[in-house]
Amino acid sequence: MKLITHNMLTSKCLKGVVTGYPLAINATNIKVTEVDFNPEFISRIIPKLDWEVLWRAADSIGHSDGLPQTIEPKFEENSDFLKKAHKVLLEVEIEEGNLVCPESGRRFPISKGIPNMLLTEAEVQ
């Protein structure tokens, strides 16, 4: 699971959960795979992200080195910033572990890079 995906996941469909965001990450296996750098894509996706959640997620798995905690003004003109964002968003991948709902503590397994967010009928609101 890439951190770009994590930034958009929530567990608000669980009974009793209001927000369910951000999900905590408990990673047991992380891999980093080089992906072609596309500054245009990164520039367009950054405004759609919750940057603070992205930074905290990267930090929680040990991949926030050099990544600023806030988005810089005119970030789209800063190649170094875009490359750091690219690495965290598209190259770092959680292969195995769990996502944890911040309100209920419900764990969602991540296996082979895929988060299983399926709920039982009893868990759905």
Second form
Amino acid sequence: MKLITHNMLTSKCLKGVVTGYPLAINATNIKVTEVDFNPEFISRIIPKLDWEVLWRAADSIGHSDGLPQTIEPKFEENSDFLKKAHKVLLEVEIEEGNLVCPESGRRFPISKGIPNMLLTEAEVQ
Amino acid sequence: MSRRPEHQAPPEVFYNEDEARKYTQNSRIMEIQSQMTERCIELLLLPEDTPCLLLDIGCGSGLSGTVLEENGHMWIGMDISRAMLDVAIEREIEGDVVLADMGEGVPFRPGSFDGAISVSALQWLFNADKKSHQPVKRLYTFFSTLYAALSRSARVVFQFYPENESQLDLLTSQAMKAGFYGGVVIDFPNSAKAKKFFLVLMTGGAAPLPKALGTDEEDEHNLQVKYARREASKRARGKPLKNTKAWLLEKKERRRKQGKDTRPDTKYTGRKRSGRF
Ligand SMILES: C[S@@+](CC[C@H](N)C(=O)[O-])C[C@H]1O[C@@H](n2cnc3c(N)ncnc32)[C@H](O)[C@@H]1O
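Moving from the form predicted alone, what structure would you give for the form predicted together with its partner chain?
Complete assembly follows, chain above in first position.
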């Protein structure tokens, strides 16, 4: 699971959970792969992100080195900033571990890079 | 027995390891899925030359996602079959995938996606594979959470295989209830082989549906407008609905014209018998 997905993913489908965001990350295995850099895509996606959540997520798995804590003004023209964002959003992946719902404490396992968000019958709204 | 996969087993059982591998290695399937995905992208009307973030619902092994990548977009997929997603990972897709059941809701933050596609998956929602499954409720949960996960003005295009007209009704009514506008576009409606159904849903207010492919000039008007309107015009154009009184009277008139022995029309014609005879 990439951090761009983590930035969008919630546990709000759980019965009784209101926002279910952000999910806490417990990672036991992280992988970094190279992905083609597309500055246009990164510039477009930045305003849609919750940057604070991204920074904390990166920090919680030891990948916040050099990543600014806030979005820099004129980020579209700042290729250094865009590259750092690209790296944490698309190249860092959680292979094994779990996600934790901030409201209910429910854990969603991540295995072979895929988070399992399936609910039990009793958990469906 | 029915050949529809949905009638054979729940999706996460039907798409097991064997099926996932067979599905993804079949060059004919690959070609069809990618053609249909191209058409979905066309119907999405995304801003030109702009890399978008898209959701692929029922992404499976990533055949549809690969086409999104080829068109310059980033995607996140959701699917209920672990085996299909494992194959997607093996194929080194650029998108990212989540194991989730669309009938339980779309688990993303409001406004996450610029658009969504779904290729050959929606018909599975008509199944009731567990005791607790109510298709109407699952459809509504799905559409309402999908609506929330889209950015304003985003569209969703589903290519799917409806089984009958009432499924089309149910889909459109639940989608409208969730806030969407839109309807069904039917490409090549007169060809048994090439005929394809696309449910096109819009978030940004009513807009004309895109044109269907392979329809006659003069027919065009009737064939790709909103599904509900198409139905109404069929009724208006002539034949009364089967088994109604009007239908029976017309049938008797035809028989008389053909010189066949026909009982006279009375006030009892077309009434339900009381069953006392
Ligand atoms: C025919 S495959 C299509 C896969 C991919 N879109 C493609 O074009 O190759 C249908 C997919 O829908 C998925 N599916 C069926 N029901 C689902 C549900 N309730 N939630 C999520 N995915 C579902 C199946 O697991 C399967 O991978």
